[in-house]
Amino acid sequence: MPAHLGLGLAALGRPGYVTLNHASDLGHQYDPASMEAHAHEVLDAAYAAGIRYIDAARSYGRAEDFLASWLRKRDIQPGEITVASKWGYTYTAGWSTRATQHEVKDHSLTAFERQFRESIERLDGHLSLYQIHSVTAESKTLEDNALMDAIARLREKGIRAGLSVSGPGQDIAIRRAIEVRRDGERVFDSVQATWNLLERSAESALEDAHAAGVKVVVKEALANGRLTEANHEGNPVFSPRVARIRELARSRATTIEMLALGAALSRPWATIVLTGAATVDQIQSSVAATRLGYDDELERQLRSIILDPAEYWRARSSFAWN
């Protein structure tokens, strides 16, 4: 069965994200009012196109916020949509796109707790995943057992819980989190991890998570604008693969994201791929992607440009907040 889109709001709940042109594709309209009805804009459009599952987080700034005034507008019904949010992170940019720290990481029962209870003020009676934000291979966030014992207690409120984990070791996470069990059963559901045309390395993770009957979310899989069209800043790491994967696409009528989105599209372990539109002409495109003919021989002649998963982290951490 092919992978579904979702839509990730990360580029459009707060005026300050990592995603190339951010600023632009906000129009420079950072006010809570004006992002607000941006972001319902986008949401109609992903709604027309069919896609039904929406990824928030509480560090997205207001992204909860926008995402259920949506829903009441819309009079969208509880399991209308699967409406998926993450914890673990705070937002802290005062809705600035300048500020030194933007969100800060806790993974503590403590942050659990409190941030759950805002989700669900925010999102009661819809919110059907609750996933930690970005484990990686050296947290131990995955061995605090009363936050697990937490953790599986979703289950009694009907909320699933997963995971979205992030760094050079993903694959590492993604093993461990398999393997975490409450009463014979596992704890998480889902799994969300970074996979693109320049990051594979969480590949057989994620063969085994869907093999084991867990759901699997792919984000960043434009690799947060890098992969588009739009990209001309002159990444020394990324620039020559970019270029590559250019020629490829004009060699097939096609765009740089639409082969890294229908790359992406085409793996069989995938349930969801995420989009990060922040425009409804964004929308149109990844649309546009689940009818690319993603076929063996772009497969073979993308694996060139794959980067060490280290030296892929160290980029992605430069990556400038606009």
Ligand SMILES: NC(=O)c1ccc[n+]([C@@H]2O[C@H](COP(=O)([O-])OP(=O)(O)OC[C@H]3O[C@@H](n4cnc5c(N)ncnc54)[C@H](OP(=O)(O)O)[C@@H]3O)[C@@H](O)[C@H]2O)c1
Contents of the next structure:
Amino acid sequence: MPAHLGLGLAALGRPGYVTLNHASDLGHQYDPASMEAHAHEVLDAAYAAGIRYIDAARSYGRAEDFLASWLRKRDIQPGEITVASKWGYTYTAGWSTRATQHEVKDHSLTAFERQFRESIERLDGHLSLYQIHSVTAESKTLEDNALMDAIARLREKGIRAGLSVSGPGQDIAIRRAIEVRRDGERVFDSVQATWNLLERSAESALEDAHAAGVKVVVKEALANGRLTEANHEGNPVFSPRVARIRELARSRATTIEMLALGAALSRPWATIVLTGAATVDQIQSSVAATRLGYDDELERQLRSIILDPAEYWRARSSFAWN
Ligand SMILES: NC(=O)c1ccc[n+]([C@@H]2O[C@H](COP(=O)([O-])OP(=O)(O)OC[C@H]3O[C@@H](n4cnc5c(N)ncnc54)[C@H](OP(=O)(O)O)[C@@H]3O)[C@@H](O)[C@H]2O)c1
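Alt. form predicted in complex with the ligand, vs. the form predicted alone above:
Entire complex below, previous chain first.
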């Protein structure tokens, strides 16, 4: 079955993010009421287009609050949409785009308990998947037995457990996560990982996860807005590759973003591909990507632009917040 599109709220819940044109996507309107109205417009467009999977996080500013007010306003019933959120980072930007630190990581049991209470305060009844935010190959998070016990108990509340992974060792973190068990059952039902035309190093671990029955959610399919027509950044690592994708997109009468999303949607192991669409137009072109004919010839041509994961994540860590 082809993957379904989901909507991620990283760009919609707070003034600052690492995509290229975040300020103009938000119309330079940062007051919470305007941002909430904008998030609701994008959610309405996503819902109208058939998107039924929404991804938030405690650290995405007020994303959970905006999602909760939208669910109430549209009278969406629990279970009608898969509502996923994450814990593990605390938002610290103080509603500014220029904070010295935008989020602080803490994967302790205390942080889990606090942030779970906060998420439930907002999304009770709707929250269906709760994920650890950004486990890396270096993280000791999955070795914390008391934390794993607490996460395994989410099931008693009807909430599935998941994790997102980041960094050049995503494959290592994924393989470890698949093995975590309590009472003979796998603790994590879902893994969210970065996969895009430049960074495919998690692919075989994601295949294994899928084969084991773990749902795979793809994030950053557009490399945080770098795999788009709007990217004129002049990054020495990304630019020649973006130019090559542009050429191939032209030859198929499509756009870079449609090709990049189409590639992710065509992965046989993917359950959901998140679009980080920050405007209604971006929702519409994301949905159009579900109809793109992604074929073996494109796959062969695009294999030549894959980056070494260490190089990709080094470039990723230099993306500026705006
Ligand atoms: N560690 C984690 O757990 C983690 C990390 C990152 C993301 N995520 C999740 O993954 C989601 C997606 O990631 P992302 O937003 O960082 O990256 P993305 O989906 O790769 O990029 C999204 C950005 O691309 C640009 N864009 C241009 N045309 C677009 C189109 N047709 N459709 C969608 N976007 C278009 C927009 O930025 P501009 O207009 O500014 O160019 C948009 O905000 C997030 O919302 C979040 O839910 C999770």
